[in-house]
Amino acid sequence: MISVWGFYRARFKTALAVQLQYRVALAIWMLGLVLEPIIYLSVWTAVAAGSGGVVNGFTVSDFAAYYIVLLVVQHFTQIWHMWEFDWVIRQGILSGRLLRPIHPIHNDAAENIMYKLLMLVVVVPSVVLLVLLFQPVLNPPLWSALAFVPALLLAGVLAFLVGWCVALAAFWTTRTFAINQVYFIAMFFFSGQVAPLALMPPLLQTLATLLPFRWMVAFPTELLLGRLTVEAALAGFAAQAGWIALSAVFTLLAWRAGIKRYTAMGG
């Protein structure tokens, strides 16, 4: 445990230095993070205004609350390592990481955590500004607001593990762009990102319940908005735990199979 903690401390410092070095790229990521929910919020606000102020029970203020909370949730569930993993394999970088006395997943986990902590300097003032501009309605019951914190943490763990599962496809193909695109398209429709799931067709709502994406994004968002009953919240936590366990097992199996293939090919 001490060695793992020491690795994370060292990796945090390195990741911070890298992020600060590439300030232009960091600024682009920050801009995208803030602009995306603003665009959706503007669209649905216009739709609500054109529909008498309400769309399926969502008022303009409800949409404002949804997308402001969504910004926070998406920040803590961001994962991008599947875009880099095929390059890490092709360039032989993975070989060096395999020589370390710690699993390579910790390298990406440390980088992911550092990025999210660093970006809080943008997320927090952005949320404050959006609250002042759009005047959201956010009155969750106390139990729901408290439950949001563990739900958000579990959502971040789930998103990271599922993303790493997708990344491991790079062991079997040299280009994973198409696979990554399918993943993010599914995330777009089934996580509540493009619209609250309550506004989606029944079939999509059913599929979203069966897939992991809802439990990464929509579930903690709906929890903080106070739109879930206690029973629905407990079911959501069970779904998160189940998908985390399933993703961990699949990651382990895929890693073992993939690393055998990698070393057999002279990696």
Given for the second form:
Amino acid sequence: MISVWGFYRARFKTALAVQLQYRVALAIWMLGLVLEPIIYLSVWTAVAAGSGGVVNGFTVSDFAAYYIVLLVVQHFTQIWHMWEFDWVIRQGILSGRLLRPIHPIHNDAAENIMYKLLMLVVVVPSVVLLVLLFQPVLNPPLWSALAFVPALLLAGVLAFLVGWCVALAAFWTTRTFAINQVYFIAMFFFSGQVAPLALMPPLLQTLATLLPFRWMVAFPTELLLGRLTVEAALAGFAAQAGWIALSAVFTLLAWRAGIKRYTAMGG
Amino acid sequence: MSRYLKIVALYVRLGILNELEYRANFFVQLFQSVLSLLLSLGGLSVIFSHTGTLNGWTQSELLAVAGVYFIIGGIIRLVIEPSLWRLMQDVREGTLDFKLLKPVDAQVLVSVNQVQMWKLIDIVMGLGVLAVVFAQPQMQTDPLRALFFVLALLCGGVIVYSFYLMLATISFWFVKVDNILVVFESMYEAGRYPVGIYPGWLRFTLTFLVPVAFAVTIPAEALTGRLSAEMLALGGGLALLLAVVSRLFWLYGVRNYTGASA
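Next up, can you give the form predicted in complex with the partner chain of this protein, since the form predicted on its own came first?
Following is the full complex, with the preceding chain placed first.
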């Protein structure tokens, strides 16, 4: 256990050094993250303005609160390893990581955590700016504000596991690009990015409940907005736990099967 | 002039030959374009299940915006972006020497030297979307609108090209700035919807700092009969101005070029 912690500490340091090297790239990546919620916030603000200020119980300031919270949740649940993993395998970079006496998932987990903490330097001012610009209204009951913290943490773990699992497809195919695209479009519709799920057609809402994406992003967001009952919140935590267990098992199996196929090239 | 046309044709042919080597990329691109279309169509159908118009635009009109978004995006990714990306790489590695030495205008060479042919799919798809939209009986078409549309598209193309050229020219001073092109890519996403829906500061940014409005919204306004002749003239003036400014900036940049290693 001590060695795992030591590894994370060392990896935090190197990840920090690497990230600081590419400050401009970081800022640009953030721009995309901030812009997308603003696009759909503006769209729904225009819809609300056109229909007397309210859409299905969402006022303009509710939409503002929704998309600003969504931005924060998306930051803590974003995952990019699937874009790199193909390269890590193709270039044989994985070979070096396999030689370490620790599972390679820790390498990516440490990098992921470091990045998310570091980028708070950009996320926090963006959120402050957006709050000033869009005047959201947010007053959740105390219990749901408190429950938001574990929900966000679980969502981060879940998104990381599912994302890592998707990344493993690179063991079997070189066309991971297409798989990643499908993953992100599913995210777009089922995690509450295009619209709060309550505004989606019933069929898509049912699908969203069955898929993991809702529990990664929409659930913590709605929780902090105070839109969930206690029962719905408990069901959400159960869904998160269930998906985490499922994706952990699947990742483990896929990793074992994948690593058998792995033939290091170069490195 | 005909010499330049021949050079452009030659580069296009080379680009096609290059990509024909990777035929599977056609399907990858097709897949990617279809997903992007799905994103637009899905978004619109969710939005219009709650409203009849968005800031005065009907669903069909917003579909036309999406069509223009694909056409202009396709043009950018077909030739402008890959060519100027290559320019930045050439500056970094010093291989721009070879282009500067050729007895033709280097700006023409660097602007067409990479053609990603499969991006034509985006353009074809955009045209298809427009065809579907304007096949509907309630959508008006008249020759004047069509003329305005073509002119606005032309202005938008020139403005976006000049903008890209200026960004790429910055690499003569700051060597590693290829990320800067990603900024446009990122902001372009906002063009799926007319810029009028965005708050003032963002609308200003998307009009004058990053010309998404001129690229997508204004041609779409022309197509749906919203564009006044004055606004079109303004766009034309701006296109001309930016073309001249970016040309001067490019010439100034080339003088600063030292040739890194080659």
